[in-house]
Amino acid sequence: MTNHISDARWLAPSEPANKRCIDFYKDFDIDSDVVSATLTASALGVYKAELNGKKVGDIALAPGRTSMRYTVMYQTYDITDLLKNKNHIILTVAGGWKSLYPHEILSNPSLPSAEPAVIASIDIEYADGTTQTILTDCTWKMQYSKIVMSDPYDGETYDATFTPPQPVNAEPIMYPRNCLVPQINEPTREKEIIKAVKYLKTPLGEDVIDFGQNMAGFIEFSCSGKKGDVFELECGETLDKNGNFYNDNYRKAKAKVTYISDGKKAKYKTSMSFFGFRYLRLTGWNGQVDIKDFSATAVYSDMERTGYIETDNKDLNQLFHNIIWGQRSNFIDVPTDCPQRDEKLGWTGDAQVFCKCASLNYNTYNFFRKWLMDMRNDQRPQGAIPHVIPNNANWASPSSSWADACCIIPWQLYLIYGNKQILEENFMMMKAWAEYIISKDDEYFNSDKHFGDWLSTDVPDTLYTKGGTSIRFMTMCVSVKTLEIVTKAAEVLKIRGADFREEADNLRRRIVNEFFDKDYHLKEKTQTAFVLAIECSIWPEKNAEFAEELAKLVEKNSNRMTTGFVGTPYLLYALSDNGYTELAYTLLFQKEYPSWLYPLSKGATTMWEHWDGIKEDGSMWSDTMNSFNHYAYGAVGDWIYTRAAGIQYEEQYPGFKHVTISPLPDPRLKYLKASIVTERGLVSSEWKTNGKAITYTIVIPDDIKGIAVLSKKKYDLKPGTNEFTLSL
């Protein structure tokens, strides 16, 4: 049934709403017998539905996240079994995706409507061949909700003892009906329902609820108390070295759910903002707490999980469960950095640097999809990306490695999938940021908006590092990888003018006139300088060469890293293509500070923003910057997948077309298997040893064709289980 949301009217309060949600309504009745009917609806910030008393869909934290000022995503439900002859419909609407941008952003005059706003239609085909239509207009009602306030950064407030004031007509407002789109991603769904696992009585005399997972969702819990009680719930992600709450890091998030009671035992669960978090702090139990009454629903994009990694290491099992967790936080229609303090925002460079790993966990191919017609919405007339899609701090200078996801990340779906339809859809966007790199020249790699290897360990210990690697000679190193992927993708699309070899050619002849000696060595004697320069293939007849100093330095430094954001999915890739497995898997299994396993010694469930959010002593790394809930780092699982595992799909037979199986052992492993649900069936690769021998377990599906490389031999893999057993 077609629907017609876009001849309806944008409803808006008619003052503002400071925070609190809204509810638009209408009753109207149905006379006939019904065939169908649907529900299409939207808002400019986040909205749910209820008919004759019972939710509507299963979505959350509709309608979703879009850059607003071109396109609103709507959703379409099946309403026919919730009417009945009398009908009461209510939009409840909220800030939500609206509202999100940073604190320290006063105003923001692009934010299209100052208020939240909903928009709908209920279309009906009834059994005599007749139709109705009924659209949000000013015949609907609005009053303020028992949902007091609602905010992404502060939380939910629910009075229960709240009288709604009299209904008034609502007012439609001017605001565009051509942005809106059918959903086009997968939507946001609620997904696992975790217990509270412990009630703790802190040193501070604190009463807090742990669930034993940092994650993002919704909050269910009971109440009982006199009318007019006040029921607080804070959010926090860890405790301090004393055991007592924490939740500095959110910074000016307030991250809190209050219920205010009205005399009546109470079940309440959050709807319109989602939290980030793994501990409450309660006040007005007054040490009536029981665990059985709060439980917690992960809340993220509904996407179908892919790839499964397990050993018999249980450290690395629980870095991959961090992995995992790490990526369910925070793909929540958009993929943020964070999901708990005062940001909440879609960073183009932990996106780019994860894609590949996102993508072997989940089918991410609609979640990117719709991301990137975000970006390409954003991108700036000149072709610059901004730092974070939706743009909605109104950011303008773009930075190395974070723009570049523009043409990093539909490549590697393209890969990924097979599917030439993500490179036509933003092949005008990657052009565009080419032809700006090729431009602006000196202008951009010398600008100081780049953000560098951040986070790195191999400068003092300051809040915002952006590494001891030069910018200028990172920036020229990626902006290489960038243009020629550019160039691959026109030749995939057949695109003639668009060949950006010579520009990328005369870009390595810069780096190494500006950057080597005169023995043609790197001056840069960083470890993110020599795996940037492997990456990216600066010179590869020396990789060799720079695979060695890589290695120099990590063993100098106590088998330790010091690679940031950029780096560091590389590193192991560097080394271990390049004859330094054994070092690979070292730094793999180190334990120390800065390591992927060091968080694990702090009780972490989630990937960190920093390798010592918590430093040896238990003290905090910083207040102002120290998410626990950050998946940048965990991009090291796609090196599992792809070298442990050795599962490595081939760029001239992109969507798994032609596999080669090439697993890299190790004897401080006996047991690793991972397995990806590809477009074309399970690809699965095992290996055990006792010791004395390694059998090897590799299956493909039927329309694969693959190889095996093990122990430098190679042997063709027929569809189905395939078995190895070679001494050792």
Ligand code: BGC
Given for the second form:
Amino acid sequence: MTNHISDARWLAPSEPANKRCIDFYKDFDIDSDVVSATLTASALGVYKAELNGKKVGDIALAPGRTSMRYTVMYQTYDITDLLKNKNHIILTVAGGWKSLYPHEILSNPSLPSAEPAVIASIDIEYADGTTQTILTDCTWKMQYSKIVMSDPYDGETYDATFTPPQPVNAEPIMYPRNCLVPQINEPTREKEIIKAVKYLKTPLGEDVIDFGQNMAGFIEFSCSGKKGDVFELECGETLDKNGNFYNDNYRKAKAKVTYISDGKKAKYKTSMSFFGFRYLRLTGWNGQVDIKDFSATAVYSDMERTGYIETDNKDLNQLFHNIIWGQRSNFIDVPTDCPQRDEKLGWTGDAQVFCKCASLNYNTYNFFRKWLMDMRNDQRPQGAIPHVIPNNANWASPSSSWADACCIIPWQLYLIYGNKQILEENFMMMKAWAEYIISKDDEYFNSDKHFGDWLSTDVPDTLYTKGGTSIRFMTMCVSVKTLEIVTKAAEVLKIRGADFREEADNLRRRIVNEFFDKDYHLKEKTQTAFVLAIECSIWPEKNAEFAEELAKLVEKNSNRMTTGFVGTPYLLYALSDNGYTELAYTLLFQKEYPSWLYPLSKGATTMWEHWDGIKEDGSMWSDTMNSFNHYAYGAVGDWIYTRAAGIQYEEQYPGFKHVTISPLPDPRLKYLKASIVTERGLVSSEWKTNGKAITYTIVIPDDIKGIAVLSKKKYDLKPGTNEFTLSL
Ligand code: BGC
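Compare with the form predicted alone: the form predicted together with the ligand:
Once more the chain from above appears, this time first in line as the rest of the complex follows.
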């Protein structure tokens, strides 16, 4: 049945809601037999629907976060079984992300907060063939909800004692309806439920509970008290070195749930915003804490899980666990940098570096397709891509590697899922970005808006480090890669007039002129410089030399990396693709800071923003920028899938039409298995050694062609299971 949401009116509170949630409701009767009925609803903000006392549907945080100035998604729910003769429907709405400019709001709290609005149609089909449509309009009522405060950063307050004033008629507002589109990506849903595992009375005497897993989602608890008693739950990701509750790293985000009791025993679950947390500090329980009263629900876009990695090394297994939880905590309609502090923003650079790993772990096609729509909407007229999408912070000047997400992500999705649609939809954005780079040239390469090799450790410890590699060099290298991608995308789409090879070659020549010495050696002597020279094919004939210099730098640094956001994702590839596989594994197994495994020694259950978020002595790296749930460095997972396990998809056969399984065993591991549910079925690669021989077990689906490259020898693969035992 078609819905009539575009005939409905937007309803908004008649006076500023001041972060209160509003209930819009309507009573309606039904006196014939219903064959089917749907509710189609959306909001500027966040909404949930309840019909006759029951929650409608299983979607969380609807309508989903988009660049709302341009596009607002709606959801359609089957409500046939919820209807009665007399019906009461409530749409509860909170301001949510609506037109938030977090940095401006947080630095200037007197700015008006976002006002929510809601829109809906109920479409009913009767047994006698007639239909009825109920639309949001001035016959609906509105009143304040008992959720008296809801904010994406500050949390949620429920006042059970609150008696709302008399309801008033809802007032339709003039707001366009042509921004409404049906849900594009998988909706956000409640996924894993995690019970509290431990109650702690901290040295400071505070009541703290531990869920054992850092995550993002909802909080559920029971409490009982006298009328007016206040129960508070504050979020934290880690304890401090003395074992006390710590959340200074949330900065201005209060991340707190408050429940005001009406004297009755209550069970409450948050629903209008999500929290990033592992620990909760409790106030109001006065030591009477039963951990059975607390649970956490991970909430994220309901993508299909596709990728798994397991090894005989418990640290690597934990690293993979942390990568998965980093993704679960940050893929809530928008790929956010982190789910806890006063950001929760769709940072383009972070998404770009993690996109490949993310898309092997889960089927992210619809998720990124939706976000790329937001990116197209937010692209600036001259082609610049803002740092965060949705562009809540209203940034305009682009940064290299961050803005390049607009090309790298569609291309990556095309390679993994083999669907040209993603290139077709985004090609104009990609081309406009390439043209921006070319037209701005030095103005862009020399801009001070680049984040450089963000957070690299090759410069003295400073708060916001852009690293030790020349930003101009990095920007030019990454631009070469981007121009190549746009050219290849144009070829796939058979679009003329978008061949940027000449511009890419010109840039290569300029890089060689400026950044190579008279003997043609790269003058930038940093790990990231050599990694980028290889990754961006600046001078492919010299890759062996770049890799040798890179290897020397790594070894000189006691087998540790110094790379930041830009260099780290490609570091192991640069080594293993050029003859340094053993060193790549040494870096992967490294436990000293900076390394992927160091955070494990401090109990990490998700990826950290900084390699040393918690230092050796237990002190914090900083309070101001120290997220313990930042997925970006989880990008190393794709090296494990595609190099350690060797499941390589090929550019000329996108979507795994053909695979080359070319595993790279290492004597420090006895067993490694990776599997990916591809568009064409399960591909898995496993190797097991007993010290004398190694057995490879490779599975490919029926309609994939593939070869295995084992100890440099090629073998054809047949559909199904293939086993090879070779002596070591
Ligand atoms: C975010 C990053 C982001 C960066 C820009 C930070 O505040 O958390 O992950 O990419 O800013 O450099």
